[in-house]
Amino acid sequence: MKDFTGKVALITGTTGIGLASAIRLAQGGATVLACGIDEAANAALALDAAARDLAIHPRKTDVSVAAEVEAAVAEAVSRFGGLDIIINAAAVHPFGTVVSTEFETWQRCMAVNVGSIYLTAHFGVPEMARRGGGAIVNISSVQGHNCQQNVAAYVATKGAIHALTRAMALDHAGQKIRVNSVSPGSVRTPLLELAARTYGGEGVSVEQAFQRFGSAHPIGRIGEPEEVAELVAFLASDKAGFCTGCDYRIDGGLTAGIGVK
C-alpha cells in the first residue's frame, strides 16, 4: 500500500528499527534519507535499497553534532523538496550504574539518545511547518517506564524521551506536526545483541539468549523491527492523525504485569 507516496521522511539509524522503519516507509512510496554513523550499515542498507528499487539514501550522519543534522535537514529539503517525517532511532546503550557509568559516556548517550531529537526537530520543524504539517516518531524503550538494573545512562534518555515528546507536541500542534513515542520491549537488534552478550552468560549463543529474553514477555518471544516498524508507519501516517503527544508502548505484554508468581 502506497500510504507515504510524495512524502519525504528523514530517519536516524540504519541498523535494527531505524533500518526496518527506512523500508517500510520507502515501501510505501516515500522517498527516505536515512542518516547513521556506520559506514557498513550504510553501506549494506544502499545496496539493500537498490535491490528493492527503494527510495532510501543513506547518508553518513553523527546525529549528535549539529552542523551534521543541519545538513542532512538541508539536503533532504534540497534534494527531494522538503520534509514531511521524521523517525528518530539512532541510539546507544552503555551499561553501568551512575557510579560505574564515566562521564563522557553518559554525555555520549545523552547525546545520541535525547540531543539527536532536538536536532532533527530543531532544523526539521520549520521545514516541515512548510510543508504545512507532518509527523515525528521518536523511539524510547520500555526502559523509559520500568528499568533493570545497570542501565542508569540509557534508561535517563528513555524517560527523557517520553517528556521531550510531549512537549514537542504540544509546542508544535499548532503547525499541524504530530510527535509521538514508540517504547519497545526486547527486539531482534545490534543492541539487543549487545545485550545478549554482556548478560548472556558463558557459553550462551545470542539466539539462546534471546530465547531467554522472550521468556521474560507474555507472548512469548522478543519482537522484529519489522513489527515496531508497522506501527511507527501508523504514526507517521495520516491514519493517525488524531494520535499526538503519547508514547505507544509495543511489548509483547513485558509491562502489563509485575514479576511475581
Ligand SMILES: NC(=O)c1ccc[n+]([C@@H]2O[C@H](COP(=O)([O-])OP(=O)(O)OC[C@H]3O[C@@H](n4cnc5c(N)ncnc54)[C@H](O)[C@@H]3O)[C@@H](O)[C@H]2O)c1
Second form
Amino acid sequence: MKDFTGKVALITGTTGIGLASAIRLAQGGATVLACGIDEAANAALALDAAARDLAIHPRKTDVSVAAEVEAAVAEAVSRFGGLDIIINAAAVHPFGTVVSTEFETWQRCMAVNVGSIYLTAHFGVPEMARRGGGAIVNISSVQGHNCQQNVAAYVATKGAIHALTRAMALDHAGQKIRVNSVSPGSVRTPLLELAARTYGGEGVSVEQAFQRFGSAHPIGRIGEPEEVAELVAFLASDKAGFCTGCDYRIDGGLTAGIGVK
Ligand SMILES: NC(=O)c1ccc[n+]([C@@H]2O[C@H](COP(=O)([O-])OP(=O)(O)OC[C@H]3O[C@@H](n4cnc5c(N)ncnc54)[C@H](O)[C@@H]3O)[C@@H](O)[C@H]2O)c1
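After the form predicted alone, can we look at the form predicted together with the named molecule?
Full assembly next; the chain just shown is listed first.
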C-alpha cells in the first residue's frame, strides 16, 4: 500500500490519532515530520519508528505558537525537500460551561485546536503550492455537529474546524490543495482516557468507562485510532482527488440516530 511514496507530511499531535496517522502514512512511504508538545510521547514515537524502520521524525513543537510552526514547516522543506500533506490532530480538551471555563483556558483551547490549523496552513500552503498541490486533513469531532454538556470551549473549536475546512477548501482548490475534516466518535486515545477518568465514575476503570462509551455507539464499541488513520490516509491520498471541503464522520453510527429508543 505504497500510496505516499515521495510525499512529505507534517502531522500535529504525537499520540492517539496523530500517532496512528503518522504510522499509516509512513507505512505508505511518506516521510513524516511529527509535531508534538509532549516530549515523552515524541521520544516514544522516535523509538517506535526506528524499530519499525519508518521515516517518522518527531519534533518538539507547540503548534499554537506561530514561530514554532513556521520553523517546523521550514524544517520539512529544508530536510525533506518540500511539503505535500498536513494532518492536524493536536488538540486539548478542557471541560466546563462558558461560566466555569476560565478565559485563559478558552483562549488556549482556541489557539491549540483552531489556531494550529490556521498556522500550519498559513506557513504550509505556499510550500504545498510550490509542489503543485497537496492535501490537508483536519481532525474535528462529532462534537462539532452534536454535543454533550460541559464541553463548551472544545465544541466551539470543533464547529470552527468544520467552517475553516470549507473556507480553506474554497480558497485553495485553484492551487490543487484539497482540504477535508474528519469527525470521529469515541476513539481509544489518551484524550478519551482523560474523559474516562473525569466522567467514568467512582471505582470505574478506564476500560469499563470505554465499554460504557462504546455502548452508546450503535456499532457497540469505541473506535480504534488505526481505523481513523485509515480514513485520514484515504483523504490525504490521490485516491480522494474529488473530495474537498467536506467533513467525514467516523462514529460507529453515533450521530445517525435521534437518541430515542
Ligand atoms: N479520542 C476521541 O474520542 C476523539 C473523538 C473525537 C475527536 N477527537 C480528536 O482527535 C484529535 C486527536 O486526539 P486524540 O484523541 O488522538 O488525543 P491525544 O490526546 O492522544 O492527541 C492530542 C495530541 O495533541 C498534542 N498537543 C496538545 N497541545 C499541543 C500543542 N500546543 N502543541 C503540539 N501538540 C499538542 C498532545 O500532546 C497529544 O499528543 C483531536 O483533534 C481530538 O479532538 C478525538
